[in-house]
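Take a look at this single chain, the form predicted alone, given in structure tokens.
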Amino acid sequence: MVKSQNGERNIVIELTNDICAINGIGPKTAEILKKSGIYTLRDFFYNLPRDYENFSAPTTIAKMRPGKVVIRGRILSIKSRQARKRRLTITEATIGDDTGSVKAIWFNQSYRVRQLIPEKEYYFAGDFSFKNGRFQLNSPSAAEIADVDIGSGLSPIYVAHGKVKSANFKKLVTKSRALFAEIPDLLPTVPAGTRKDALFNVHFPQSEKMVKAARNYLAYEELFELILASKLNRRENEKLKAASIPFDASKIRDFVASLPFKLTNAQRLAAWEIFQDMEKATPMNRLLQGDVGSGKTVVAALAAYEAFLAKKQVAILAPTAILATQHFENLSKIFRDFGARVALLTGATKDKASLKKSISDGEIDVVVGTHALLTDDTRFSDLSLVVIDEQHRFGVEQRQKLVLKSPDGLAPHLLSMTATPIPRSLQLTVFGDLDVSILNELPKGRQPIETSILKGIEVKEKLYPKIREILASKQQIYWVCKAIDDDPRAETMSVKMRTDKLKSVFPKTKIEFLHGRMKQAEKDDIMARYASGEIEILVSTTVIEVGVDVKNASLMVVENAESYGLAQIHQLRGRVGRGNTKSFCYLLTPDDMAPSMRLRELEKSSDGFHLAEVDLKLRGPGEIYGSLQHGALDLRIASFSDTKLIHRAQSDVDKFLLLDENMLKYKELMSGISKYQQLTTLN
């Protein structure tokens, strides 16, 4: 509860009141602040800021040098003008001090005219160089002196809300400053400090220190209830009932005999998790992540037949027509001993609704698909096991939709699988309601692949070499590029136009495209072709990126590398090095441009589990979750890479829970977790 003083009446507002109980925000304001997601007192408060401005040193402008500066001077004149040539409005301004003045400049900023008054002193910080024949200050931003505190000289920056700019939002702030100091604590165990002073002292800095403690107290309580809402997702999940399926060592121990290979131990581990949790009367929630060619489809596999044998349905859903079909082919061979009915079902299979109702009457056990199982009309028999395949590419709520076919209101067990690694720190607090396998071992005989960046002049003497070399030993090729369509302005190269310049070159070699707009069957025609080896160079968008498996590939050529994520690269690494020959991956960088600290580490390190670590530091969670539906994992304050405070905030939610009195007693706190629960539910 706040009190708030508003002109001659003393009223009480609750944090969870409309933003328009803040002194100054009218309706209009009000619908602008509420279109980024400023409903009510707590996101005002919440709504912190980007950055700040250090004035503490201001420089004169006689002294003024290129670079990075601050200045304090007067506006002697400013106006704004349009430009001819393009869509664009150029604010110029005159400032002066006592030492001279200096030419200062803004594009589409025309609100800086109704902002800065002439002959009214301001703190200016921005760039001092040379452009278009003079000295000016480019896009400075710009302080009124009585808003800077004079000891620390720090001026909040704060994310423009439409035409509510950073100095309109500061000024609301400003005028809000008596109702902090009565904003209660939200959790019952913090650092040191209290959630008012938190508040208090990011909005109204006194010094760096202040404020980087400010923002680990806050990090913290979001930390916490993240991994509450994660963990209440776990407790409600073990409430749910699901088909006990007993284990049959004899039979799964024939079936292990009949595989091609040797499975690793990290792979016997994870079957051996797996069979444990699907013998128990609550559903299975487990989360397999594995590096790519760490052998997860053959866990999944084991899974699938466990079930069968329990004469269980099963349905396993990929992302792609592409990875369906290809789970599909290598469970039909997996199975074609054992007696289990194994079906595909895409947007292209014929005569859907005699298959659908062959899955309904239960004659289907192993059901491979893509979208096309979360439609209304598939309906099961008996669905006790799914598993997602690059669990990331879904959304919670397709999740959701499949888990629910389940019959006679069991659940059903779910195994999520994912190539791209988790950083421990993420499996702390976002996948808190799952038990975790991992697949950290790759099967014998697999060589890492050599990682090389290469400068666009390098092509011709280093790559092409490598490519005659890599042909003439009956290997196959990846070449990915950005671009679909030609575009003539554009430095990148189409698929389409890559492709021309590689048969240019090896006249001789049988090179083809693929991309995502080509229709299904042409696609499908295309890998088929390339995975019986009658294509040699494939040149791809990222379409290849996750699950084609062609053992004769091995040399992966990404285009414009440093366009993609770390992840991603890694990803696409992963299609070749998948058979017994040494494999290679080149990437390709601008010849201006040096390469980056993420292309770096791909090319030192070939770890997914390290490359993870560094892209979450690098990047943030991203979409690693996959929680399209309900919007990015967007923490504020917290970083998923502080270990230290993820712990802390674990051990005190554990200890939170203790005591079922809590729930009740901080009901600030568990309506605000509703969000995360949408986030990280997968049940």
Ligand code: ADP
Contents of the next structure:
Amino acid sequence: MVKSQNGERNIVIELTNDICAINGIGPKTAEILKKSGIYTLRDFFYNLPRDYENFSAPTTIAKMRPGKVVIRGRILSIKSRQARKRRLTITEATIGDDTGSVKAIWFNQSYRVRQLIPEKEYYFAGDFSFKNGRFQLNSPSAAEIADVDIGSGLSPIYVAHGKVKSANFKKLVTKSRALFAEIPDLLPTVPAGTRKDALFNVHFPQSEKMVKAARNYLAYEELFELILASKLNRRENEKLKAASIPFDASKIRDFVASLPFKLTNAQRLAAWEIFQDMEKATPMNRLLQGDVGSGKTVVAALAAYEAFLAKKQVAILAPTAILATQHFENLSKIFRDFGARVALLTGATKDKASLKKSISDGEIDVVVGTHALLTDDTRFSDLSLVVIDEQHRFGVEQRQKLVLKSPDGLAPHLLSMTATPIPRSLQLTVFGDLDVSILNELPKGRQPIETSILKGIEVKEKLYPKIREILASKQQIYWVCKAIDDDPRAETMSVKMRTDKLKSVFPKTKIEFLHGRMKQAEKDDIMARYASGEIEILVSTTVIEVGVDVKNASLMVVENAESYGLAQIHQLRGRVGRGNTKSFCYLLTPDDMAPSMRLRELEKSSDGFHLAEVDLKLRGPGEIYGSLQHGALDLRIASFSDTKLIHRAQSDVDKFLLLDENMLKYKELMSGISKYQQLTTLN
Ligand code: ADP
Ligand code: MG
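Would you mind generating the form predicted in complex with the ligand now that we have the form predicted alone?
Every chain and every other molecule in the complex is listed next, the one we just looked at coming first.
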């Protein structure tokens, strides 16, 4: 129970109460909101506006000029009709003020008929332009006069939740205005302000400055939660016990000498950090970060070899069967002369039961597979090292499951590997429980991949000659498309359409396609034939994104490039240039638009870290860690550029953790961070 600050009135609200406690939310509305994850009062208050409409300084209808306008006017008439084109509803209104009237038009927003009541006055903001033979207001946003702050002219815009549109949510917020005063603080310390003011000010915007300060407050809360979650995870991890794996200098030296290349300094350093971790009796929790092609696999092999020397088992997890197979083949080669028994376990594995028995009997030393390897029915005799390729991290719960796989209650050492660079700010917050090793050096002889942006109309003139050149020199090509199936309405080509098109232009070339909906065996077959050089052009979706290593591929084409995050394109680009030949990447963009500055960064930079920073700034963390998006990392306010705020939060969290009783005292905080603690991309 939470008492109000002054203690006298003793009004209490429980933020964990069901949203039905809010005046105006009946069972139907509650059901809709719950579908969007809004269950409690807390969720309700934290459903922050996604933006604000500025209705300040409205003009009169007579004075409107083409462009963005704001007016204040009455609805004179409004109605919806079905357009001849199927699935298009057109809503038209006439809006009037003392100086005249204007038509407004909306597409597929028939709810406007219910929202906007004839004779009632509203603010409208939208584009005033010449369409269909007249000047009109196109899809203007609308707000009730009472909902717009008189001083600032600001009105919040909320994400629509099904039938609960922005305006409906705004009404609910207005109705619960009095509740805000009762919101207790979440954190013991904050830089400035109170939580109830911050939440009030984002929902009832009185000035841009106050909104900014309020969002800053909430960003701080979020940072505090993330950092607390990661520090607690680190603590939990330190409580676990692991088998100490001794470092065997001379055996490792022989192993390194057997490799067909010299390790880079960065690889040596990373391996050294890993060996030191593995010697400890607490489990390693390390992230090995390195740009595509930086050679992470061999570092993992070194760690695996060390575990093998200590007679321990190793599991290596890859996100796809293709990648698992490739790792299996590489490791089998590397380990051939060292006696380690390596096995592959994927969906396609024939006699799974007998392989699983060998694993549990300890007859296999290194198992490579997809994450299905960690399901309950795979048992190990002595699992001591888990390597996860191209995944970001393990949540607490998954860690605990792994402990159960080991007979002595020991947790395996964990090494995660990723080619997605993690900016410093995220390392301090979201990934704060991990130790990090970085491969910041590519093996010798690699040349930067020449990257160019091309418009669709330039393909024939500029890209086709390049393709001919590549084919003539017996090199191979990847061509990445967005969609699998044909969609006549879409402007971009599907995998199938593009394949047909290329076949018609290059009739003598062996061209095939690959996508995620194909059967595993089929995918594996195509990938194998591409790797062997039989297939010359492979058209595919982003399934080839991670890890696959075909040294002879030297041209990557990414269609629809604007729709991807930079880090993702950088990953795709990393599929070529893995041998010693000069490689190229072409990014295709629409004809009718200048390429974005964002995309231009890819032409200029081959530094994954830099690209990740750009993405983080412009598109938030979800874009970089796409797979995390549907996990817990849908942050309300991604404020990772404010390093001062991050450091402040760090030191406040440290102080918070000094007092164990805090964990009991700050219940809401502790329950809120559990979702971050579970953060994992293994799904
Ligand atoms: P990634 O970090 O993208 O997973 P890989 O481990 O697949 O990179 O390595 C890319 C390629 O570079 C592989 O063919 C690997 O054999 C090779 N390689 C790794 N380390 C070195 C090195 N030190 N010198 C030369 N080639 C190397
Ligand atoms: Mg790799």
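Positions refer to the first chain, counted from 1. It should be emphasised that the depicted structure is a prediction, and the values quoted were computed from it without experimental measurement. Note that the rigid core is defined as the largest set of C-alphas that superpose within 1.5 Å between two forms.
Rigid core superposed: residue 156 CA moves 2 Å or more between these two forms:
Result for residue 156: yes, a 2 Å-plus shift.
Would the C-alpha of residue 112 be classed as shifted by 2 Å or more between these two forms after rigid-core alignment?
Yes, because once the rigid core is superposed, the C-alpha of residue 112 moves 2 Å or more between these two forms.
Taking the rigid core as reference, does residue 190 move its C-alpha 2 Å or further between these two forms?
It does shift by 2 Å or more.
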